[in-house]
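As a starting point, one isolated chain is supplied in structure tokens, in the form predicted alone.
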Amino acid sequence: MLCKACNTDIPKKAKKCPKCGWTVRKDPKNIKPIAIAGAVISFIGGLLPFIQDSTSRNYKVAYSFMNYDNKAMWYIFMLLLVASVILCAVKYEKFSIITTVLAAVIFGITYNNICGQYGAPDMMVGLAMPVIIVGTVLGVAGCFLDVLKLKKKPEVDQRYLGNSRTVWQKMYIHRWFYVMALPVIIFVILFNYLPMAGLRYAFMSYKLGADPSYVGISQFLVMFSKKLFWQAFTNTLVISIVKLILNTFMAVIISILLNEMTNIVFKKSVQTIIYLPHFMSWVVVASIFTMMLSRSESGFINQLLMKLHLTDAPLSFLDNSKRWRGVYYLINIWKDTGWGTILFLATLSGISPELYEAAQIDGANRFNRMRYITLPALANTIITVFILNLAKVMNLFESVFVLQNDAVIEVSDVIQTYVYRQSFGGGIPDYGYTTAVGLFRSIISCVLVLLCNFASKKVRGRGIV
């Protein structure tokens, strides 16, 4: 940012120009996320029941947009809210107020019709009413305050802030880049955003041979009441976090050891060897370790333990609930640690050799040089890698699935394998229930990403999204 008085470059957080003392009054903070959050909350409200049974507590008896006679109302409601988010993103907050209010009007009309058609003494107000009211208030208030903010002219000329052009002007200037990106945008919409419409099945009962029927939040109530679900959820968090800590720790240790090697040929050879497991399929890895840990004569590990007289009989590894997690962590360290050392080695290569030379002259031994130079230089990278990987703790499937069996299901079942077993494990699956579990997992993953983004801003000064 430039000073309006003397054109001197002003630091980002400075309140006055360092040269002439001119006072800087910066733009008000961006409050657009409030309006976007309101639209998202209203969107969620459109999936929830308007009215439902209150006497027998049979939450499957519920009425909403999705079992209303006029299905077009639901699509109009959702499209208006999507339009609100897009209009906020392209800085057309005034029009966003209109779409948000229109969505609320559509809800009011539909709610009135549903109450008139299905309302009875044994029906009560559902969750949709308070959720959509809160969402509408936030959406309108956020947009309205953003519009008022635009009327407050900042003291710094907009030309010096780089915001003199509108969004459409910028898009026109770079139009050929948008044309070039159009195939990718279409692909993302078709395969990433359109399938999101399937989340409505989380609020339905959808079994083979029967049409989907709206059941409100009953699938989530069933999910939260199942012991196996909470077991899978706990296993997911424990396995993912322990694996993340162990892999990060081992990657740091191996990176430091590789950095201490002076023979370049030997160092490159070791790097290549520890990188290779990363490129192997988990199916191949599972096959190799299943054979090595077998209790039969082909089990190399058991044969070695017996020859060394460390055990009298073959041990169970992958089919023993007490040993399965330990074996799983070791396999993950073997497969992924080598690849994880790349970022740490890049950081170590950027440390100035003069620091080590100065420490050596001062009498510091190798351990002290690692303690006072290497580890502090790696600290920021370690925290960054940990934060970025923490956002992916719920994405655990393939590595567990290929090593899992019925004997260890209690300690190895995670959210995604639980969904797989519920969908394809036999019997007549309820795809509405498995969609509800998947939606819950996605919400937790989204919360983790936002928390990690906040932590990344605090540590690195910039977010991950």
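Numbering follows the first chain given and starts at 1. Heads up, when I say rigid core I mean the largest set of C-alphas that superpose within 1.5 Å between the two forms. Here the structure is a predicted model, which means the values were calculated and not measured. Compared with the form predicted in complex with its partner chain:
Superposed on the core, the two forms differ at Trp176: its CA moves 2 Å or more between these two forms. Val215 is not among the residues whose C-alpha shifts by 2 Å or more between these two forms once the rigid core is aligned; its shift stays under 2 Å.
The two forms, fitted on the rigid core, differ between these two forms by less than 2 Å at the CA of Ser240.
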Given for the second form:
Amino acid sequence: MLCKACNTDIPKKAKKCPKCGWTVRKDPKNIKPIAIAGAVISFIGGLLPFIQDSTSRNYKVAYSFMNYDNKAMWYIFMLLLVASVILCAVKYEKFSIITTVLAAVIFGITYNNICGQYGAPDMMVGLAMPVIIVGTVLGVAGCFLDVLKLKKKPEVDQRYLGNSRTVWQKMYIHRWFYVMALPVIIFVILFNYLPMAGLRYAFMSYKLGADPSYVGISQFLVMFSKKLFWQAFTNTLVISIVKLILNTFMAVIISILLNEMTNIVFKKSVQTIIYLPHFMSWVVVASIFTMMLSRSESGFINQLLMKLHLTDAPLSFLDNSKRWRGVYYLINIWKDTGWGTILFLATLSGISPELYEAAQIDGANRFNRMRYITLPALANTIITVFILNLAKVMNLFESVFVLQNDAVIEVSDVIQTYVYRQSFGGGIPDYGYTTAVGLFRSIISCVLVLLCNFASKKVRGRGIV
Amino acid sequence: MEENKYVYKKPKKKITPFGVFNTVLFILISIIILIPIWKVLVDSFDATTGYGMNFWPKQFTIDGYRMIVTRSDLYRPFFISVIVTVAGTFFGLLLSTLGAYVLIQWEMPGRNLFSYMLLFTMLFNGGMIPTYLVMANILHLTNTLWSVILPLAINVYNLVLMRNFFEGIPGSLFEAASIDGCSPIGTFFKIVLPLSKAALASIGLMYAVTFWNDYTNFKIYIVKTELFNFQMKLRNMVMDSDTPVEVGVVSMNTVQNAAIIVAIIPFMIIYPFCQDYFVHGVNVGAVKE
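Same protein, different condition: the form predicted alone was shown, now please give the form predicted in complex with its partner chain.
Expanding to the full complex; the earlier chain stays at the top.
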């Protein structure tokens, strides 16, 4: 007989492994029948209303204990139970937990409906309810026990392990750390998790000054039918992705050229200057450029263009829907390119100078050295920066908000500014609708972060969250 | 000369066409970056209105700045900004050091739960409106400065950054401290914090920049004009022409330019001395996240 913990041979009648102290036990019993029995009982409970209905009601109302208006829930419930029995039977019992729990959740929701606002007054459910409750509890418990059994580690006697402590002892040792974690937990709950609970407004109509009421998914249907929403959605994607590509491209070029600079003092001062705009807020940047691009006599750019005879009359930039995006990208490049070079410069300074010297001996000119040494070394960092920023594309708000105006709404409106204007831009806001738009944004953003995380794991072996 | 052909010689510094091109290019880039800032600075000292293309004030005046320090509706926002920045940086550093210190306790039961709880907020959030509704209806914080300080103070990204810094502290120090009878809180104040001054500077500066430049949260949560910070005031001055009337000797534009300079001057002064801390923070954040 082999010890399950350390794989050594142990005598047949020994109760403990002499080497590691694993307690010899029989395999835990199969708990699958409990889960199957639970599912079957629930199934029967679901059918009960058909046979026990004795009075005036016909079959149509029989399954109304699930939901008075909609039979779909009952069908889904029954199908899930059947599925979990089948899954158990074909030895996929790990997955049967999903179907069973889903069935239980559906039952819980619809059961609530009966007791709550959608109650069916003349309902006679009888025995079905307790039978289903017992069956569902049994099924879920059985599935859980089954999964737990699979995960059980071999038990090793505590005496054979060095300084292992029980969980309670560990918790006692770390008691002060729980006190220290408490403020952080309170903050996260108040400012991150409470708003998540507020996402339920997406399924409500919540006009300012009126009580919220459930309207199902109709807010989403309204949203998908609105042209303004789709305009904001496409604008968000286009603006942030073009911006990302332009900024990354410029940052790579500038850092490669800056790396070629041999004069250290000059290089340092250029770095200091190009990092500067990053510390200005978007409000300041918008104020500066609104003045610079002004059409009046004080507008520097227009004066310059006229002096160079590139244009006869002053041009409008920020209130011209044809030029707005171009100007926006340029302002972004002005503000963030320098800051974006930090990571690239750090990577470049890590390249061994011996590589360049060797290449020089082999006769590579400056361009070849860049092409065959610098760029491959940068490739990984470029992808990293790209992935890190791609995860943020849906967050676009402040930079657009401070630079846009009514004249350029259709090219500049992004989801966040759309939500802001719908909620605070005058009129009676429907917080339900704006929450629905926000929820849509959060979901897209979450998917993007997960995709980027996956890509990041593939590319550099480490996720971003 | 012939026998030296295959011996590598370090190239002498000589002027190459590429070097010249590169130098000229970067001088140009620096000029492009600096022109808008320089123009604002010059115009803030210029009493005439049609600034045009001059790079030196035509008619020198400091009345724009005098206006900002004397008028209460202009210096009050400045002090609000200072208060919010100081308080916010304090709370931000407090929460991120506490959280990061808990996150490096690998033995602690529940540490993973805590970690997932924090990381999940990076994945998914309630969004603008539910957060606003929580602020307004549950916490009743709108129109107080707490509404702009507290939500930004818990920044999970900075917390994780701080953890990366803390992980660099050798574990033997913690063991030694606990053997000598130092409590976890004592270890925190006597060992962790003194050893991570660079990290505190780095992340503290990041928080300070965020709070000083905050506009979005003020725009959403604050309606009272007495509580506006300098960014809000500046925005209103430039966009909605909410410039103080009776400007007197100087023009509106001069005051606006002076206000822009006041808004950027704190970090323009601090930044060159702390550049390394900022850069270090960015690198640690991307390399070990």
